[in-house]
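Next up: just one chain, as structure tokens, the form predicted alone.
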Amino acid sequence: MARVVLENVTKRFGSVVAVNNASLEIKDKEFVVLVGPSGCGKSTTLRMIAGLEEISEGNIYIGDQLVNDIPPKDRDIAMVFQNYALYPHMDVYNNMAFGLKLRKVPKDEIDARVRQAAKMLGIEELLGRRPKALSGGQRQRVAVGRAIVREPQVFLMDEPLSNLDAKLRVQMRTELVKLHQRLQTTMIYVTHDQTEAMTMGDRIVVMKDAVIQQVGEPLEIYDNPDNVFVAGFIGSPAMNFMEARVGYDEGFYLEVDCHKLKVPPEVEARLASLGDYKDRKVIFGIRPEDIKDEPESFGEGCSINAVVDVTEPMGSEIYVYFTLGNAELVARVPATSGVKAGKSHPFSFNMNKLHVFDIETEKAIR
């Protein structure tokens, strides 16, 4: 088992910077998820760790070994690709055994490893089939099994669930987390799906435009995003944002479209630098679950009235869309709510859970 360290790693494709000065330490036996929109550099980062892309600048260590110039086959890693990359002319058994045969592992040991991995993944009855006779979920398990039999120091997974349907994707997320708990191996997982990141990772690495934006545990990032991008990317539905003016009248408030929303004293204490923004505009953020469909739910000075644009029943809850000034907002309310589209309705903001960002830098005001 091994930790993985990136020191000021940069990757350029001509004049295009795909990864810019990335520094990251992934601990031994940790499950870390790289997440971000398409083109942010997460897969390129993974491929540099694997040795499939050369580094333009910086260093990568696996264990305590510098691997910049070590070929992929000698890095003691195993990679699971988005398209599974199975050999179509081989059955499942030989797909899983192929890498071990190349390494001249004894036949008895190959057989034991393949059958143990197949049992772990529930694909024992598939060992004699070829990939074309398997479903997407079965192919995905075979690809993971091929990685397991290698018994590598580090598992690298590049969006392995993106080709599966929604129900199977949820099931396989759980299976991969259980697998990590059993194997106790370092895993680095790439996805564009923030739900996968939140549910699977011990820690999350959020990337945008080739730069690491924030690293932390899922709830830490959810509750304390460093900037507007992270706040909007992590969470579903996304955080609501609106332009607000910071005012003071026996306490701070945020003014949005003539509504004055009171900042609680405990939040004032937490946002020590809020006073620097008095009479200035900021970006005010609040998550959909922190908006209630009742007046004064969170005390005085936190309610507004707004006309409901659209409602989306989601079973146990309803997503309610409404407009405040120039901002379109969404609230998550119970299914028993009487809110109706086209009607004016009171909404309360849980100002204890507010987020405030600098309007120019978009960084969180702490």
Given for the second form:
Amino acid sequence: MARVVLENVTKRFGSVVAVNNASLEIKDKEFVVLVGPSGCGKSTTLRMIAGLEEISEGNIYIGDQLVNDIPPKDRDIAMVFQNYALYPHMDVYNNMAFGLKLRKVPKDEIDARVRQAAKMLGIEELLGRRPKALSGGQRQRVAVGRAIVREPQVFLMDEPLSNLDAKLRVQMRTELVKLHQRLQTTMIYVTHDQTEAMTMGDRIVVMKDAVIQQVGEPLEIYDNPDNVFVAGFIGSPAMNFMEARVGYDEGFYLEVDCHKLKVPPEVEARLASLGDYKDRKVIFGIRPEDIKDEPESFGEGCSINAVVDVTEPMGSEIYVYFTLGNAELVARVPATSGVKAGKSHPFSFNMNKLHVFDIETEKAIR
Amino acid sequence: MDRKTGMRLGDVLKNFGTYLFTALFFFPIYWLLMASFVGLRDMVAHGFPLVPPSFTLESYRLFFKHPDVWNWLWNSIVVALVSTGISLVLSIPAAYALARLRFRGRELMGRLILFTYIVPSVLLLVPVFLVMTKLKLTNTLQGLILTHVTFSLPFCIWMLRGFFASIPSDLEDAGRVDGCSRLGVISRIVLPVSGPGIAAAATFTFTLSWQEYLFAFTLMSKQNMKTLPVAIAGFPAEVMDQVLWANMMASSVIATLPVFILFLYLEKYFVQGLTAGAVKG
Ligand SMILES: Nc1ncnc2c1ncn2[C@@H]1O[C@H](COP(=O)(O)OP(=O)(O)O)[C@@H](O)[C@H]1O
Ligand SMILES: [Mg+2]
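Right, the form predicted alone is done, so what does the form predicted in complex with the partner chain look like?
Below, the chain from earlier opens the complete complex, with every other chain and molecule after it.
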């Protein structure tokens, strides 16, 4: 059990910068999720923590120890790989016992630990099988089992669920969270799936183009994204964005396609620097659940009329797609709503939940 | 005709093809085997019939009466086995380095390796002979082993490099995280998983060395230093009567046996997909 600290860590592969000046402090026993689109440097970050990639610049500490030059085997970490990486020439038991044997753990202790982990994961009856005789879900469990028998200081997991089918993925998600609660070990988990990040992490690290964009608790990030990328990446369906002009007429308003949407006084008070943007364009963001399919639900001056393009019934709710100016928007409305594709319909925006971003820097205006 | 019988017809044709080719390849071996059992008197009368009128071990007895026969066998076995061993010991680390380690010139070296085969080996005959003479290695097993290794090594390195490169690198990373050093990863993970590749490299080297004629003939001029292929081909010069042919057939059968046994033994390692189940997909 240990904290993990990254200090201005950079990784270059030739001219490619895979991780750019990343700083991060992961607390002891914390479950941290690195999330971001493919190629943003998540795996590279994890592999540097594991010692599988050399660090170009910066420092990494595990516990209080600087580990820059310590080989993976001496870092006391365990890793679960995306494709499981089970040893094909060993049965499940030996796959799990391998790391312990190399560390000269006494035989009966190895046996006890392997059997306990197998029991915890429900794979006791598979111990004698080779990996090729296992299903995807079983292999995944063995890979997790191989990590937990080691009782390491830190668990590293690189997209461990991305090769499972949807149902199993959801199931394993909860199991891994439970496992973490039980083991109380620092866990660093990589995924490209924002739902996994939101549901599993104590804290989320959002990455893009080799740079850490924002670090925070899931809801903190969801409610207060630092920039357009984070706002759009976290949440499904994604946040709606449109260009708007900031105007003032006894209070600020956002003008979108000739509609004037009033900024409520509470929000105005929160956004100290909004005044600097008077008569300038900004990016206006609003989450799909903050759009209602009726006029004036959130008071005066928050409604528009738009023609519905498509409706997607999801069961408990409907995703309604419509166009406002040149922006494509989506609203999540109750399944009982009467919206019809092709018809004009009133919508109202919950302006208390609005997000505004600088159009140049794409940073949140606060 | 429905689909099912159509498929069956396809199967029949495919099987027929398989049998035909097997028969074509095995016919000379069959004939050789039969001929080796023909008695001397029958041979004079019938030549080499496909089904001999009588079976006798006369030819084998004649062959083993030759005073140098055990020397030839010994030479062949030692040269082939040691060449194979040296080839593997050298090619495994070389191939691993070319497949996995990042260093300057790796790509170029990997490509140049097969270029060593561009020169026809006949052209190398005189230079190799001169070098071996200078080194006083003619008529020694070491000299022939050295020569054979130079021929097998590039191919072994090239083939094993491809094999190692195809092992998912996550497998090695898992080993390193689990507690292996780089060498530990090679011995505990890469080699056990590379059974088919190593078996193929070993078979290639052993067979190459076992049947090699040109250099063995040139380098080994002393009667007791010859290898089997050279000795067998040398019979005509030595014994000029009908015994000669019987002798050649029997000795050829004996010369084929070790390779045959080797293939039978290694066959199980050639089974596809030894890495199956290691990684998804
Ligand atoms: N071994 C490597 N050699 C060269 N470039 C690499 C290597 N590994 C990763 N990269 C590059 O680094 C960037 C980040 O990769 P990665 O960390 O695997 O992204 P992610 O896991 O977020 O999908 C990508 O542009 C990728 O092409
Ligand atoms: Mg990745």
